[in-house]
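So this first bit is one chain, no partners, the form predicted on its own, shown in structure tokens.
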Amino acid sequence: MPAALPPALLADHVTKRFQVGRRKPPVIAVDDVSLRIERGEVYGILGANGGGKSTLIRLFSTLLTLDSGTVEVFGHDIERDEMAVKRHINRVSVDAAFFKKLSPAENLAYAARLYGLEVGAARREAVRILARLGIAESRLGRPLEQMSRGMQQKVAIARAILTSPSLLLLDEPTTGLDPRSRLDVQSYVEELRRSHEITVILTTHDLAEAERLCDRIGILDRGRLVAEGTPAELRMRVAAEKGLPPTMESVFMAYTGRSLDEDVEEGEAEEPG
């Protein structure tokens, strides 16, 4: 029998610390996290602000180096085989960077050249993706700085999909978007998983979004992975073990020690890095 293919991502005892002051002890942003994400899976990462979500995504995308532990993407070690890993992944963050004076079309053409794509074909694909996300071709010539944040985020998603990643890292892609834009993005993620062989890691504050999109969810609290399972498994677990209503709100509160409202209102600084 042929050997089984490696998972999309395998993290083993991953730790990341940040030195925030000369006389202060290091802040542990990610604390001994191990997880396995299968090919074709949509895996959600939930946690309060400062819980380690974005740091973990930056580690997976090779933007940060590990202090200890290992991460493999489709069998490639992210430190020893960094270039091979980068060919498999792309990332959309909550604060996607663009050349704001340029139009979406110009930004996407630049990204296409950067990745060695044929610009004409990339433009046609970008127009198709953006149309699916609710942005007409007639709007692609305006400077990005004149577009809403929701539209800019859709352009960021189109830019990431253009490279045909095997692993798409979505770091709070719908945070701050209007309801229509949020639904457009969520529907497109669902379409991607149906029509492409793609694995998605999604960090989010939106519990309904996590329940809708994710096959499994890992919950981070102060950098540690404190719970993992399907949305249904997590709901049943808090009901059986903690006597709480079987909702994602109960799951979040049980494993992070706070409600979603408290998380939003406290507005803690996001983890370093």
The other form holds:
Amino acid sequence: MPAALPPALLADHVTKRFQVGRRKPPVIAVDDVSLRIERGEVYGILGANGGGKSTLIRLFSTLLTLDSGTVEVFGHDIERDEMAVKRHINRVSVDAAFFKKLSPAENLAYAARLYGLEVGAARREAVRILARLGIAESRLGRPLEQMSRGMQQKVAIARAILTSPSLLLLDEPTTGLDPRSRLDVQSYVEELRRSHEITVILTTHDLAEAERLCDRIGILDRGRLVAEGTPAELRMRVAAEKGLPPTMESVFMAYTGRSLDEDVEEGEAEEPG
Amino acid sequence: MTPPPRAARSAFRREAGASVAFIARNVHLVRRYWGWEMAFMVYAIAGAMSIALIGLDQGSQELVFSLMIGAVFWNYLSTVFSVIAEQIAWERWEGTLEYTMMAPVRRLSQLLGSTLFAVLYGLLHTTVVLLALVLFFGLDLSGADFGAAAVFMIAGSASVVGIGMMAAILPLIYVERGSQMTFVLQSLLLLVSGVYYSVEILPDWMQVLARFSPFTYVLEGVRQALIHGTPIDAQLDLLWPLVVMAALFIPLGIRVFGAAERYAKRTGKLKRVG
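Since we've got the form predicted on its own here, give me the form predicted in complex with its partner chain too.
Whole complex next, starting from this chain.
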């Protein structure tokens, strides 16, 4: 019998602390989180602002080191085999990270070379992806700073997809986008999972988006994974255990102790990043 | 286990392509900021001319030559230094630092690409400044030993690259103050390296610092080669410190950069924008 393939991501008792001041105790951003995400799954991470979602994504992206615990991506240890993990992943963050003076074509050529792709072929693939997201090829030569945030985010998604990641990390990819752009991105993620062998980890504040896109959802509260399940399971659980209406809003309130409105307001008041 | 030749070639091609990524990206950035590039070029030419004119004012052709070499080669070496040293600060400023650090690229390839761009950019910039000055002052370079000057340029570039790599860690580990520290370091190199005067006029403690600056040896060696036509074999006492510094500083720079990256990943300093 062939050996079972390792899961897309396996996190085991992961903890990350940050020292924010010399005399203050360290802040625990991620606290003993264990996760198993299967190949082809879309896994959502919900949680309040400061709950540890982005830190967890950064840990999976090799941008932070683990204080304790282990993470494996497709069987590769994230610390011992960092380069292999990097070849499997790509990430789209809430703020499209580009050289804004450069055009999408120039930024995409930079990405293609970093990932060992042939620039011409990468450009053709990017044109195809961007056309699907509603951006014409004629826009590729103008500086990114002349594009709307929604368009920049679509270019960021194209940049990530053209490297054919096996694990795509989407860190609030639709936050701040207009409804049309948000819908375009959500439809594209749905299309991706149908057409590509790709696993997606998605953090979002949009509960409808999480319910629409995710096979399973994990809820982080103050760095701890406090609940996990399919959207339907989570809704039923809060209805049965806490007597709340079976909605994702109830799930969020029940496990984070706050409403989404409170969280968004607080998030808007916080310094971005 | 030794990788098979095909895999090794493929890995080499991938890393070489990554180095090209940094060169091409920076060329694109220079093109997009061409207005500022022109402005900096005019400023560099005007600055070098103003300094060299002090020699003309003093009625000394040799002083004109010496000051011009100081201005031109400081321009080159400081350009190489700052392009390498500020690569992290630029990425932090643009918000792309995490994207670049997440890419499957060895840091050596990144540093190599940045270094090659810095040297090419510095050479181009400096050639234009040098041509403008030679035409303006009508200097006679018939007795110059260009070969010896080139050797000092190459050896000097290598040692400056090493210091640049070490300086590049400052913006990596000090988010708010790193770029300022790099700028101060560059200012100190200007002060102690005898760019416009002999290091012998400096206080003793500054002369000690001058011995550790590769700029000191490059400028003295190039002056000897271009003004007096001194061949390289007569300047070995100036050349060997540069070779030693290059041999020490480049591997040290790569190691220190790696250690700084690990520190930044442990403390979360890749994320923050200064």
